[in-house]
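The chain below stands alone, shown as structure tokens; this is the form predicted alone.
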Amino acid sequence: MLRIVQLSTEEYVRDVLPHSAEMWAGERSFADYAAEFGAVSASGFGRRRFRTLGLSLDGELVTSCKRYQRELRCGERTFRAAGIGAVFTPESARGRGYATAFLGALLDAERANGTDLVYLFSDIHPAFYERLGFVQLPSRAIVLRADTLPHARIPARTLGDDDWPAIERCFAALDATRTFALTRPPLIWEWLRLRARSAESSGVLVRLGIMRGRRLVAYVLGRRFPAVDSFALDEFAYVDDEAAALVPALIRNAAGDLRKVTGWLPPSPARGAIPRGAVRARKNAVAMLLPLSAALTAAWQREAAGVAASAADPCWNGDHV
């Protein structure tokens, strides 16, 4: 008998992580790799707003993925979303449509809930996310030549853990200004620290800000990659008119000697803080969303086609589930 369970993080990483380490654990070994699972199961964040679940067939787990709870900000409205990532199928149970059956009971079940759309970034074949409903959102990387920034002098300065706050308030003050936006309780930006430790990604970790007094009003996320002579960059935020001219001189300084700076297409309005650029359409963290109530669809037509066209984005790199 096929049904959903909802796995234990013992369960989770007895049963799923040695399966999947190959394709997502990258550089950390497997201790790492479930250590960090760990933490964000027990963080105030996995206890409230993360779950694991499994498709089990007579006792055997036979694909599974994480649930992640959010909430989207559409126009002047706030709506329930849950984020979808990692579904896996082990190897010896693919080509059976399990991870079909399973996707299509957990959104009933999402619907059920009250949830008001379900989101997803795809790595792999995004038609059969389509087939279940899901709508491609834009998807791009940017590419910019680190020369083409300003190489002006600025008062940036590095920040440790504890500018977070500070680093919170100031994409606050941001966010504020967009229609269209997954928004970030503390719980959020709880999960958001544990993954700035993680090792999941090596190079080497940036945080730089610019001050005004005591007050954090420009600063830039991202690292460096000196063995492909890049700057990944994750995000930057800024309070004004005034900080936004100051970030592409801080990402300059961020990049240090490196020749590139890459990342995710930025979000409007921080699109326009930076050059054009180099952008292309991203072949993974393809970014998917599906309405399932009534007044997100409807928020949904009215944002949709500016969405679309958008110059910009609509999520950052750190939205990635």
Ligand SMILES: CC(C)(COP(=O)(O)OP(=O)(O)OC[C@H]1O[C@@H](n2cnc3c(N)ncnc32)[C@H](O)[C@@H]1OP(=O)(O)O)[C@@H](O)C(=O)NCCC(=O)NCCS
The other form holds:
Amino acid sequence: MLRIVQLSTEEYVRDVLPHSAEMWAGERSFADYAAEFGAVSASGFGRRRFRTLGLSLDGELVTSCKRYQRELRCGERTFRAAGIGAVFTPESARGRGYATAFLGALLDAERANGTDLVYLFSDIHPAFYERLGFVQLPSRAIVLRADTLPHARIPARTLGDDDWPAIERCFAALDATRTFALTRPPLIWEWLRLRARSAESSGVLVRLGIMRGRRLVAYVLGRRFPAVDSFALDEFAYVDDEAAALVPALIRNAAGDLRKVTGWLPPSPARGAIPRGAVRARKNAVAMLLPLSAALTAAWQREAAGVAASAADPCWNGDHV
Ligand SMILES: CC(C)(COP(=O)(O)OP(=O)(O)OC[C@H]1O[C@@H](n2cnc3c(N)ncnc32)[C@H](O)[C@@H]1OP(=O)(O)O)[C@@H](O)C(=O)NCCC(=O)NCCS
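If the one shown is the form predicted alone, what is the structure of the form predicted together with the named molecule?
Up next: the whole complex, starting with the chain shown before.
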């Protein structure tokens, strides 16, 4: 018999992580990978907004995923969103329809529970998820040559862990201008802070900000990868036009002497704060959405054309699950 089951942290670490680590542990040892997963699960975010689920066939786990509880602001309203990540079938069980059956059953359960939409980031051929009804959202990457960014003297300072509240306020000032966005209440920031500490990649974490008096008015988050001469830009924000004008120089500062700046194409209006650069479609982490409720379907119909035609993307890299 096929059954959807909720997996405890211990079950997920025992039954799934040893298989999926090869794909997703990055540069972490298995112990570190499992410890980071444990820390997320045990956090306030983990207890309230994060689940691991699986499909059990006659008691044997045949496929699994992570589920993130978020909210999406779409037009005038905010909707209940479920983010699905780390869909995984062990190699020996692949190609038998388990992931398809699992996701189909999960979508039925979400619909029945009043979830307005499900979203995910596909690393495989998006057709797999399109067959279940998901639609692709614009998912692009941008590359900037660091030497095309202004080399201005700006009073940039490194931000530490004490600066997270200021970062959150700065983000909120910019985010308030968006009509299509995954929202960031305090539990989501808790999760982002945990992720910022992850040892997944060898990149050197960079957090730079600009103060006006005691107020943080702009910040940049990313990682330096000297081996590939590249600064990976994750996110930036600013509180007003004056601060926005400093962002390119702030990114240049964050990149240091690295030649390239790479990242996801930022959402509007942040996209307008950086140069055009070279923009191309992403092959990994293709954002996809499936409206479930009538209310979200109607709201999405009003927003969809604007999202598709925008010169900016709908998500920050930090929204990735
Ligand atoms: C993707 C995955 C979960 C599918 O699990 P599954 O139980 O074999 O899925 P199903 O049997 O329901 O469907 C198989 C379909 O998966 C799709 N698929 C699997 N791997 C794929 C890949 N690397 N690229 C493109 N499509 C892929 C194919 O469309 C395949 O359809 P086909 O049999 O007609 O060729 C499984 O291959 C897996 O765990 N891969 C590694 C982890 C991963 O990449 N997860 C997805 C993250 S977005």
